[in-house]
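Shown next as structure tokens: one chain only, the form predicted alone.
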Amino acid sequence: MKLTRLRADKILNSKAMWTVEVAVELEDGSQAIASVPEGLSKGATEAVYLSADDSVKIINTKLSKGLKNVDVSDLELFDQKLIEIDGTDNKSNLGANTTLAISIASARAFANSQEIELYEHINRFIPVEIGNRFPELMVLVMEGGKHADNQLQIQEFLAVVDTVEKGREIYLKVLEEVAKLGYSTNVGAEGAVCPTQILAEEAVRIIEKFHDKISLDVAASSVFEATKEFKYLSNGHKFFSIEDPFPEDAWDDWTKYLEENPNQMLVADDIVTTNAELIRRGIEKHIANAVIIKPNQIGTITESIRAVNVARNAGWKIICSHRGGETNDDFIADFAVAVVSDYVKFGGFNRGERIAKYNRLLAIKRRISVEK
């Protein structure tokens, strides 16, 4: 099925920022749309980000000519081919927010056309079926760092549910709580409360109060602290998982770690970067035992499948994961689906970017559900 129309226009994240949108049309007439996020703390390996006008007028010039009648059909078979069009290890000729929108766009139409899910189409590149397998959910209750302005230096605090019904209701008893406790209720970046004044001790109490498996993502390349404060947290508390505790650079410091705590899930993300040989470098390393998949962070659909075969491979544990600037686009959703990723992290309840991811997950459950 070949590829007719592509044209790219601006929109705006969660953040007010640019961003851009990519619509395709196929030569049976199928069409459909796809809009990439922005990170907010960002990896520093993460392929290049272009501006919005840049993607914008990259795809409407040079790629709407050089993508006509090329076959979409085949997911690793088109990403190649907008791999080899930039050119270069990091995406830095056509920007890996132009080239994950194409690819999305792409994929979707293409799923259109055949009258599939989008997620059934990214399925059939992966050598694991999604059988009766259903991911659980990292929900964002409470987050801080550069995603709020109040003191708490770890950027979230997440409940670990297996359902969107249990995440929600863990979520507004601790909205309650907050409001009952005299602090603000105001909504952070990626939709969860963060209380102007509270401290990190506290705000784990709250959270114990209604769900005893909490994970922490420290985010320790974005916030100089917040490694002092997670190992603070972690006298007096236990926690299923903790995500980038160490910056970026301090490979020995992971190593060390988890060698120290070999039951702690251990989660990789700013270190590696959807970054398939990244991640190998990890496994040899053994810095972690789980990691975060990213699209944007790598730019195609199968370059993030390849991040997600070589960490399955090596045993660890999968976590699809949404940006910080985000669209309504709810692409992350069937691709976590579709790779049979073993957690999400969308995100909390209070925000409509956000809800979409939740929402999108809640249909394909249902269409799972019934064609089982």
The other form holds:
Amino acid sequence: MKLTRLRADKILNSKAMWTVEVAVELEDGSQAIASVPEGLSKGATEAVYLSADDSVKIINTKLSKGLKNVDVSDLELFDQKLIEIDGTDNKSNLGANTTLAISIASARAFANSQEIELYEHINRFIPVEIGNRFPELMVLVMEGGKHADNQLQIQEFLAVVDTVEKGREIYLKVLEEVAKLGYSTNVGAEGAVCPTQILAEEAVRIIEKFHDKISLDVAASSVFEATKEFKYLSNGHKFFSIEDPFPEDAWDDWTKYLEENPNQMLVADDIVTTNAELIRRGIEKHIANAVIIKPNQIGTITESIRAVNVARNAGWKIICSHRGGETNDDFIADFAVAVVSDYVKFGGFNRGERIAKYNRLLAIKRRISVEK
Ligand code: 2PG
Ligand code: MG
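The block above covers the form predicted alone; next, return the form predicted in complex with 2-phosphoglyceric acid.
Shown next: the complete complex, the earlier chain at its head.
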């Protein structure tokens, strides 16, 4: 099935930044659109994010001609073509936002043309069947760090649950409790509460009142003091998982921590940036046992799948994640189900662009349970 039309426009993301939206049409008239997020606390080794203006220009000139009549049926071959046209290790020619938007829109258009769901199309390229396995949710309940204007140095306080319903309940209880204690109920970048003045110890205690499976994203490369805050908290609390507790260049700190805490789920995000080669290096150095997968850190669906495969083969847990600056595109929900992700991170329940992902997950779950 050939691509016959490719067009890009600039749209706004949830942080009032411009991003790219791509529209694709196939030879049978099937159409699809896709837009991509941008991180707020980015890893240094993420693939290049081109300005939306440059991205739109490249697509509407060079790529709309270069990709015309290219077959989209095989996800891997199509993405390979994008990788070849870019010709760099970090997508610095086309931008990872450009290539990912095209990769998603083309896969979605193909799924439409075949009258199958996007997650079903992607799963054909995954060596694991979906069956009745569905990701658990790391629901964001409190925000700090670069994502909020408050005292918390740690970026994310998350409740780990198996259903959206449970996540919603905990989210609302935490919100109510924060208000009751007299703190502000401001909303952070990713749709959770970010009370001003609150300290990390109290933040955790509030969440612990309602749930005992709590995860953290320390995002240590973004805020210098975050590691210190994490070390203080870990004296009195047990966490289900800990993401980025050390900076992305402190590989030895990661290895040492895992050696000393072999049963702790330790999640690598900024240190490996969805890059299969970096994940391989991380596996060799025993830096973690779980990984965050953010397709826009690498730039195509295929390379994101590669990252998942490498991590999973080493026994690492997979967590598919949204970004700080999001759009209403719900691709990440399809992707998470397709790759049989262990967990997802879609944010809190107070921002439409996060809700879009949760609602898509609910729709997929309904669909899968009807099929069974
Ligand atoms: C993270 C993400 C998503 P950002 O650090 O895991 O929560 O944040 O997209 O800003 O990098
Ligand atoms: Mg992170």
